[in-house]
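One chain comes next, on its own, written as structure tokens: the form predicted alone.
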Amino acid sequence: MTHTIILPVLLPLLTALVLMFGSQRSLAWKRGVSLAATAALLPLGLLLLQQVYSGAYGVYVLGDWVAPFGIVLVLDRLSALMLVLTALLSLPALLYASHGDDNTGPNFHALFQFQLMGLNGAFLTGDLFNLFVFFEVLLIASYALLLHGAGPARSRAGLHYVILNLVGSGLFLLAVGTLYGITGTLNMADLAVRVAAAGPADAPLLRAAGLLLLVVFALKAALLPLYFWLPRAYSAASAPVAALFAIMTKVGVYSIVRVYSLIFGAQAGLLADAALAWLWPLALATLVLGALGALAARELRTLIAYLVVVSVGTLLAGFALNNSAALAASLYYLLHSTLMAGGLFLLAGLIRTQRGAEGDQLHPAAPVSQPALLGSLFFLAAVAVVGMPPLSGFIGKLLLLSSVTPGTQWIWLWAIVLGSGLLALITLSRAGSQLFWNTLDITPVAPRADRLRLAGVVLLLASAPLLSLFAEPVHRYTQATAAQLYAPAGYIHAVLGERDIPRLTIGLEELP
């Protein structure tokens, strides 16, 4: 298992280099290489998931430098889950892109692979500085992918996106510099030990650095009040790029869950649960304003982008509840929301193409060329996103609502989650009516969708019934993942080995 861990980073990196050196080769060659490499990530991710299914940890130490002095990659249940999710999302998006969206620039496929490298690296790294490095890799690739095809709308959205993320990168460096100055390490397992042992003199600066990291991750995740860049950027991107971007916010969510359960979790002494007091109200506010933004949207792509914001609020509200059942429900909902958002962005691309000049504007226009097929796919997606039974959105929300005990949090969570679901129902019903029913009485002029693009849409939207069909084993896995996250002693022991480290426990199993 040791060398297998680095392959999700190494494979897209090498593929990107091959594609760059072969930039003068035919587009068909580039598509073949890129699709083959991306397809290989799925069985690789499943293999890694199988290896940690029982709760084992995989640690890859680059250059054989013993942690915490060297670069380390760590595989556990959560990182394996995110690797599989990335592979499941990226392959249909690339299939869709490989029928026209990749021909407006010579390096689309190389950029796509660099993006996958950054995503997989962020999920595997066990070091905060290397998390910053992988953030930069995926962000630089995303800047170019967002602007791919040019156009004034993409240029404006790209400028805002770049500026905000450059600010975020500066804050990230400031936070990790502060942590390193106080603790002398950026290895996450070692940081967990040192933060837990911090005295009153160091605690205020460590808390400030921890909250600064929260700001950075909240920007990546699109948490209120730092989500305003997302609707413009995602709605301006091409359909397959927007679909891949559906997991970009989840990198921010992943980072929050990882850092604030491992380093600033319940075992962190004076800094225990440093972020939870901020996360709960911000997550609920993000959920509300995301739903209102979707209701006010006048384009289908903008509507979907706000639904991504809603999903972020829902996920972080689950984490802020600070119990294993809620986190397990959030992880199940993360799978559902990411794949459905990706499928909706691809479907919006088909609808835009078939409506001609009106694109995805939510007002009467020419009918689409395949109203029955696209309308059925939209209906499936809408039912899943709203959270109506029996699809995965309903199961995810039900698990989350069932995880909170009666009290103030119960009232707020039930009211806001159900209220946002009602707004989503109204929003998507209105959008579906405008797109498929309230059309002009003219003959469709656009061609029918090709099979590759339809395959990409169907593969992603099929996740809703499949996650429902396999809800029990998937939820069992997310329960085990949540339990592992709330027992950080195992992660620390796997990375640091037999060093003399304090016993860390939160009521589960202590180190031997």
Partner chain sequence: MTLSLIIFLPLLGALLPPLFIRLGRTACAWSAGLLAGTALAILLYHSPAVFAGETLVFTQPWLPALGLNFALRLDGLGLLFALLILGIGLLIILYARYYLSEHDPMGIVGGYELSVVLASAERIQAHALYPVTLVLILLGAFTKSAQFPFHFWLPHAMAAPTPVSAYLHSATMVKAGVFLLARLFPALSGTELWFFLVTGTGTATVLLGAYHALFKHDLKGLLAYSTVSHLGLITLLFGIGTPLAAVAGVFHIINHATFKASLFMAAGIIDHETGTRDMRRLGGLWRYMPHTATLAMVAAASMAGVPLFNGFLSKEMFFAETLHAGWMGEWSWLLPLLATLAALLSVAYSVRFIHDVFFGTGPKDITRTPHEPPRYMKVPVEVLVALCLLVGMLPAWTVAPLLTAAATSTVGAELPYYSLAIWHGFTLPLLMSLIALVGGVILYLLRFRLFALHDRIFPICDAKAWFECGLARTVDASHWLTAWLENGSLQRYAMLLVASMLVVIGTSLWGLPLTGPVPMDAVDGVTLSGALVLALSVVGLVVSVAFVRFSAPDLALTQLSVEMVTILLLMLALYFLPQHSPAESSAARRWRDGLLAGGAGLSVAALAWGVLTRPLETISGYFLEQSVPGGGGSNVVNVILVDFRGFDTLGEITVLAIAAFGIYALLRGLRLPSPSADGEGRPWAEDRHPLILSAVSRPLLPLALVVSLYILLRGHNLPGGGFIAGLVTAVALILQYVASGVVWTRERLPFDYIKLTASGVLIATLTGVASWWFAHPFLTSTFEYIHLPLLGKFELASAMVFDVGVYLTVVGSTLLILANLGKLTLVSQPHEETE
The other form holds:
Amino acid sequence: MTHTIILPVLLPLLTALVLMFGSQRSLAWKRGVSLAATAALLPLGLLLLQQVYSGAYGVYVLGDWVAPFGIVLVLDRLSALMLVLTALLSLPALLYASHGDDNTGPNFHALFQFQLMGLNGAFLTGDLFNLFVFFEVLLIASYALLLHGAGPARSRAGLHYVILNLVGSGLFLLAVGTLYGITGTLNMADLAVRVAAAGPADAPLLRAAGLLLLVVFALKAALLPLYFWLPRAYSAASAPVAALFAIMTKVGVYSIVRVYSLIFGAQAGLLADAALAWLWPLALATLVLGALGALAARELRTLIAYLVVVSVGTLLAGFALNNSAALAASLYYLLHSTLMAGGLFLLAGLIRTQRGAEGDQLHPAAPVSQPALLGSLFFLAAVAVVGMPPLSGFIGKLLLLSSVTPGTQWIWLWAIVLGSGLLALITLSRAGSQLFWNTLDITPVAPRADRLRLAGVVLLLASAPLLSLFAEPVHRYTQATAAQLYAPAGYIHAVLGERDIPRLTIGLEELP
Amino acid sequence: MELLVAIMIGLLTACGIYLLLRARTFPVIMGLTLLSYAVNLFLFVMGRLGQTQPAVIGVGDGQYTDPLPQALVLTAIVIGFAMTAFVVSLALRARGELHSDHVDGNADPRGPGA
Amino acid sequence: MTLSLIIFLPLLGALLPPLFIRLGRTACAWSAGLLAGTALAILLYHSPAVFAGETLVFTQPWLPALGLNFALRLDGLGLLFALLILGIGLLIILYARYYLSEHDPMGIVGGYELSVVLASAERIQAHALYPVTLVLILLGAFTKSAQFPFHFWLPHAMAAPTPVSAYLHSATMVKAGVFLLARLFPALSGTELWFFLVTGTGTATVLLGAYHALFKHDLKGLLAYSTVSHLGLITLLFGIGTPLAAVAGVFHIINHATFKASLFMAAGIIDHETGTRDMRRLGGLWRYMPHTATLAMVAAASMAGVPLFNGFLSKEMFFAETLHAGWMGEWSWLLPLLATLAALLSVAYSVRFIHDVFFGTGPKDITRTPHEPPRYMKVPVEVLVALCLLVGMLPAWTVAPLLTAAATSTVGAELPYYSLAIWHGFTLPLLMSLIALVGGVILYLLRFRLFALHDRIFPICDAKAWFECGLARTVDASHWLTAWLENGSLQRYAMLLVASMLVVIGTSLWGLPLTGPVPMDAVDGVTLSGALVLALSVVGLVVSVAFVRFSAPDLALTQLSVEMVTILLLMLALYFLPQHSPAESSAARRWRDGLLAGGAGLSVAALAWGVLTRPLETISGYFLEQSVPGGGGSNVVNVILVDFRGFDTLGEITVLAIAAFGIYALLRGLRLPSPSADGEGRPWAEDRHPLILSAVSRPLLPLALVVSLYILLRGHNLPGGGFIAGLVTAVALILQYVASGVVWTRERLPFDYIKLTASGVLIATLTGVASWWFAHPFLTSTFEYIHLPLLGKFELASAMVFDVGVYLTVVGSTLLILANLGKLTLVSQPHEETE
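Having seen the form predicted alone, the form predicted in complex with the partner chain:
Full complex below, order starting with the chain above.
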């Protein structure tokens, strides 16, 4: 019995508890514990990825209660990829935080670990209600992290974020309840079987439940018309928290991909591809409005937050194309966009601290203390985000654009993706010249960036050239992942096996 | 009976959502609370209403109700309680920092400290 | 392999100077120069093979799935560009060593651009529809090579120090677009679309650029616009599409690079020596720097297309090709006419460059006395000017092999015969040249009248202004749109969320038979009254009545105890929050919200109704069967919570714990102005801890603790369990707070609630981990019956330890939450407000 699958959940949980017990201890001790545990997630993630690399599934049967009765964790290529991505993002964010941002309120490191636990649990679980529970774990941790340290802007944005997500949680429960009420099961593989077998009488209710889930995930992922909370929430958060939040929207994207490839995928009978008709126009509209929002942004952090919205639009448009090549491209783009958004948020933090009272506002102000260094990093990130060769954004977009066959979709996707790329180019050039070029003639007084924070920024931004250099192996993996997702029979078989599942009928015995 | 329960859930939802759309934190929190009642009730009745025996083995004739939704509701209640407590505290914090109980922190028409 | 070194050595050269900066400027220049020189040497090493007609290819797979390879190819065209870039780059490094002052950042010169430009040699094998591809590629190429209407960026790239702009303009960056045209020439040219797009753009650019160059007073502005114009000329030639036009284009690339780089360096020297580049202030510099003046004159003559200089040769070929352009039909006279006009303008600004700077009166308002620059600053200029002359006079001996190699690979086929001779006899091109030369000089003589005319007609004829204006409009529109969408109103966002829910449920259920086959359960009195009360009073406590009615004792208990705590919470909140909401919503808004809320209620009710009237086939039978034999408990709901779905419960208590920690952090240090009276103006009771309450509550505590212990232990078999027990304990303790005050209670309850909460979650987690010891997955339970004397048969299940963890978490976090909220009333005394 190997227990490695559950370690990405248990390790952060136990670390968080240890940190709570040691809440009176020194900050250095907390940083050490937290960093060590977070660093351990990367080899762990890679180990798990190596286990499923060849296409195998890892199923962890909690409490030894077989599926669909107990809860199972399911490791496939997608979940392993998300675990590695979370580890890649969180360590630099934590490095950055360990130079002061963790000291503006109590228990930062414990909350950070709780957040990681929630993320990893959401990526691993194979049970829909358990997904709800992990959503709540990661949400409550994100509420606390967002509000960490004080400030009216955080309170205001936090209140919106919390209230909307509470409503979202309510809708999640309505959806789970309806699905249970019709299919009598909560296990996602079993749900896939039962939904595929649903008759015309049950299909409308299942469709309502499925689309309710889409609303819930779209709220998390920040899809039109539910993304408006994001710019203020992300720009109000401290830099490392905003960087970690780069993956919060991706949890929504992950859930959409998981649920709509497994439960409501092509094989779902009457409910096949239930969400795609909605997803395609909304994703493209999100892409356009996000790009315009970035252009309109008056602060660098708001700009980056809108770039996150753009990336969500791009990802979901890729998923809505409903072919393996497009999904593979989207998954590659997901890695790129998450790490770049994280890196940009951290970089914005550095710029803010070096620009004095003007912070990250996009108008002429005092220059930063290290214009060459920060300017080069910004340039690198901008090239990658805009999608210019030879960095990762270019490859991601090229993969996506080449995955669509000529037709109406082709025209829309090319026009909007390239157009938004042009807008992003203009946006980032303007921002870059405001931050580094059109500076006032004032000698900067802010201290230079310290090594820890710089390391965080550089580690994340290094992903752009690295993802480009190793585009071939990474893309090969995302291709395999997409192929696996579009063949859910393997997942279902790995979870349910050939067992006969006894079911109890309620309600019909009274019929004559 | 089913109709009555459905109407009850619908009424709770409607009241909750109406309050949710108000502009002050306290009604919004009340709305969220009502909405969570509605959702809990909804989740609970997904196990159907017909059976009358509590799912305690050895008690009664074996016509037990579906225990699973009940367990789910219990989990949901606890999580809902945690969330309500959090949002109440946050509302207080927002009131302290924004000097307003408007959900957007807008300036208070009744003047500060009202 | 060595091909890639040609790219990577200059890249290294860009990275090295910052490292060498401490060793001084010379070391810096040497390090950059050495690397560029090495790259040049490698290039020359390969050149014989290329002259022999070979194409060297180096390919490294990058992303084969897209047909994306890192491929370098060195053929004649590539060789020409690489030579131009590296050669001129090397000269510029030398020049920059003297030009840039101590304060200028060394390091950006001489490296990075090389690699960018050379890297464009990566061939991206795209295949798509021809017109779209063509338009997109041309857009890219035109933008890069500053073609109309994208020409405005180039003259504005003036912020760069002179060597950089010299380099950018003459040799490299702007030629990247032209290079793209040349590279793709064999694949795309020769169609009508190509001709009209490329030639049209080129013609517009050549004229506009020349026109603007004539009217610039800034030396570098003149040169920059003239660059635009010459790029237009090259583009025009490629647009004509004949092989000879391509030869002329390639030839002009070489010539333009040499004379324009030397002119930029000359302009830099003048700027360096006089401190100004304004031609209205300059003049008469011949007296101070005759050497530089001579060099500039040669280069300018080449630019003007004076015979015996290299510019003349390519301009002759240009004229000849415009005469042979196809597709124009009866308008074929237009192109030669416009070409002559452009050349005429070009002569005029070349004359202006020389005459306004080196002759006439002046210089005016110059603070220092100009003199010749350092020796080695002039060497690069001399080298380039010498090239101008050599090529101009002895074309066949100098440039011919390189031109042949480059033009062959551009055209992609054998070249037709052409002659590089200076003298072709009295031909039409010669006549055009003469007209241009004479007309240009006349135009220059009329310049002052023209300047006045120009200023009157085109006060703001600047594409950059148009571009910026358009951009500002776009930004304003996005501002407006974004502010309208993301208006910071929670009510709007919540409305959208509710509307989304309504839409998805509505569209799914609309018009379908909602009612299923299952007969309805009879309405009985308890439920009816319960439901009515519920519907009327909408008080949460009554939900528990419903739970009791439908055989859910655990739920009813939980709902009751949670209700108590929630009410406490809300009371505390209400103390601080205003009790009366102002009537802010308009009637229309209230109607809209009412409709939305009604619709949402209706849709959820419909959903519930639809499900309830359908049969359920559930997996729950397994839980009923396995609860006793597998889970060791007869209360199935509890066994599900702590065993079958214990992982959910672990997550749930984690949520509770995080919420408590978060609330603790939220409320720390918060001070609220607390009202001295309630909403109706009644003052809050002065007596903070009523005597009777504290007298009654104290003996209640041990009783409540015993009850909660009982509930905890029996939970596995009868309604109860850790959560309910925890809440009962917490409520009993909270009662002490209410009755006797925080200080009194805290003295008697010296627990650290944070650690209590954490230990609860830890116990639950470790119970799960313990099953690893027995080679079972996380949270596998076990149980044992033990017989104790007097008490009889007694069951011990590991799940009960898990439940103890739940209990502790609930107690700890509830107290942490309520005590912290309660503390707010302590730190915010009513009288604080009066201070």
